[in-house]
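Only one chain is given next, in structure tokens, and it is the form predicted alone.
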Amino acid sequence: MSENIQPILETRGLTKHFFTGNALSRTVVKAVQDATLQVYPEKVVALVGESGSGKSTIVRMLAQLYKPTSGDIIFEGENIVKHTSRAALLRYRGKVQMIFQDPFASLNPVHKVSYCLQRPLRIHHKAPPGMASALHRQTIELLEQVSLIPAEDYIKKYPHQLSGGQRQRVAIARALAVEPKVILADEPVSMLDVSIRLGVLNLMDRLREMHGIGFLYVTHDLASARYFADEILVMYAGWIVEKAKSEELIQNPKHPYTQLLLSAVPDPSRGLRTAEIEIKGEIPNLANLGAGCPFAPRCSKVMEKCNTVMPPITTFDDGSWTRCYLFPNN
């Protein structure tokens, strides 16, 4: 990335602990461990990591569904953490939108299609008041963008009147009707069918190009992240174990956990034999990590110092990095 162009959402140290049990019995869960990403204009950076790795911790925090812990959210230069006022937290919102991974319930059952698209237009004022038929053609528009055609086939609809695909198109639709700068995509084609999922991943880079937006795509698909991001990164227990371009990373993996993952995509080259790397274990409890790296007991390269302090980060000429001690720490 060019040192010219700036980020337009920034993470620094983003840290979020849940807190269960009782006073008398606390358990602390560590989901986010000082997470710091960027999100540019009209890029994508893909978070990738099994679940319960922190990913979608860290997309709620961005969408300020969960107040961090620590660290810092940058919007456009400011530090949206200390904006606690109603009107900053709804700028904000216009500007950072979410789509959801169930398209089946992030749309009300209740409420036609025309009603999902209008409601964000006139509450962060996007339509001119009392012009019922300005606000009928944005509706019309933002279906026509997201290729629901025509569009008043699909206008007085219910959710249940559609398909996944179409469902989630018209979720793509209503984060679309606010003008949204950064757009953030919680696994959006992963409850979808097989044979539909290409076409909603080229409708959301036709609409990166084409307004500018800047992605953050969470998934646990390498194939779809390598197809979809100009970035990704590897989250693991928390925290995130590797950055580097999409090809970089999937042609040269740093990080053992990076590499493990990588064996589990089915390779036609390979046949029935089975992956390369050792897999065993199950991701750790989030509630007792120990101070070393968590991947440790997962780990075939496993050192002594790897269980007793977390690795720093080692940074590599192309700005690819990883936490991992197999790398020296520049």
Second form
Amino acid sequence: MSENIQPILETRGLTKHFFTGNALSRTVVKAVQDATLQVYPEKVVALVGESGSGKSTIVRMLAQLYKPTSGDIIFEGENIVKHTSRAALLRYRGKVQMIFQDPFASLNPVHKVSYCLQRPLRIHHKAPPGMASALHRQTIELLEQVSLIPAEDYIKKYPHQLSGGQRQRVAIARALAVEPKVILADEPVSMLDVSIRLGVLNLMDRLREMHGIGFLYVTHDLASARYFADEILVMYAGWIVEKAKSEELIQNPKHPYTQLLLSAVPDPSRGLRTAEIEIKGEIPNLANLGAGCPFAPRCSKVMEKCNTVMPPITTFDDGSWTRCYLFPNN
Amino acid sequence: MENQVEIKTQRPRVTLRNLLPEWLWGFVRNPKAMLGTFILLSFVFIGLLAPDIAPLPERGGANRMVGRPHQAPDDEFWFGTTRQGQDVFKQVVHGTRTSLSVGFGAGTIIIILCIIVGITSGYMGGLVDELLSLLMNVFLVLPGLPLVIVISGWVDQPGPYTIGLVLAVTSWAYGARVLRSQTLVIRNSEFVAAARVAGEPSWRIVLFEILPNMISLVVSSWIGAVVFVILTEATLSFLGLGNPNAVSWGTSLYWAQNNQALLTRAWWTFVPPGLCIALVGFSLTLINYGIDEISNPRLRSGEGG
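Alternate state requested, the form predicted in complex with the partner chain (shown: the form predicted alone):
Let's see the whole complex now, leading with the same chain.
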């Protein structure tokens, strides 16, 4: 899909190391290493991985909440890591918005829904200054777009008067207020009841279509990624290990970790029989990773060189790629 | 019957509830807060109207000898007289003025210092936090009471306002620590990150996202500081470390003790100022409880959720 369309947001070799401890015993937590990904307008890229794999760190770097240790973030052809003035940052925030995982924590309990939605409108001058009626009208429109109807009822409510799903819709409306081109959705449905997840996913899909917004959809749930995303990136212990189109990844997983992840998904037709792949080991401690592939200790097809050097990217004809020695570099 | 109900709901009624903002309505409905406010406001009025309630003679003020020594309460002297023949009622009324203004003045200085130092330290982090934490620790281990005693020996007979100022400067560190730790918690919450993503500047994040979430803590610290200053000022005056010629509740107690009020059974010289101190402390504590119940928005909306 990427032949002729330019990505709107991309990263190159994005790396984040956290330093903990004191001057005497410093530990480096390698949260994200050499991450390369592209977000296209009107497309959804899913970032799938276990908790602690670095998904949220990538999102927070893209939202400019964390500063990358190294690597580039390119938005509309401009490297935004280099541009750090307040004006540039504000311009970026007007185009790239974020939805947080926990709708119970991401809305300030002391502010009404109207305040939440009107602040971004004011900050990014989406409403003519001094026009209270225009601001009100836009707030109503935003609430209607996220299907909180009748909007007049919601505008004066506090977050604690709303359900989880309603809160997440308010959070989506807040992200939408600045008319963004990219929305970073950090596990937007994982804290919601199963019964309302689909509604929120469908809402995001509709907004993608209506406004041509590109989504980076972070999740640990392969099923929802397959449903919502055009392309899936699989992440393990700070590394993106595989990228492919959603169907291709599900039907024909290449990296052993993706295979493991898929085998862990309950399959009704398989019944309660054990998975074909034996699951062993634990997620490694990111503070003392070896030089090689982080999945090597758990991998059933491990080779000698896996433990010494991280495999390079092997690209396939359809644009998908993986980091594994099972697929020799061509 | 049904008809009646319909008519009632259709008619818009002007009630107290519609006139007040939501938080104030919660305050009005809270019995503890209302009782506390009532007692406190009575004292504030007594303090404000002191010259009208108990007019003072031109010379000598509330300390002037106006009657026989140790006269029991009667029609002329409602609270009796002291050993020096001073009117206890006048002293208590004018003492209200001194004690409340010292308490609220110094309490307010304390809470302002707490907010500035505590929130700056918690929000900025890094070197600023290190330096401010050092400052807080220094003031924490600084023994306030002995310091005031030393200063009172140094400044000859400090008045209640000097004592209040010294108390304010020496006792803000505890509250600042509390606010700092609370700021640290809130700073890392997702709604602060969301405000950053929305493009809010730092000063707005501090004032409109973080501070409103600590309002109950700030108000309770403020009230605690006011109680602390009133009690400590009374204690120091009682110990004779203040200016004995000043008119405050503590000084009244000092003179009662000095004149052996217990031995002479002149209960009217120490019960009124003592009761006043207790009542003001009680009322402020009640208000504190009330605010605690109201300020949490989750507790605030008992109905209509």
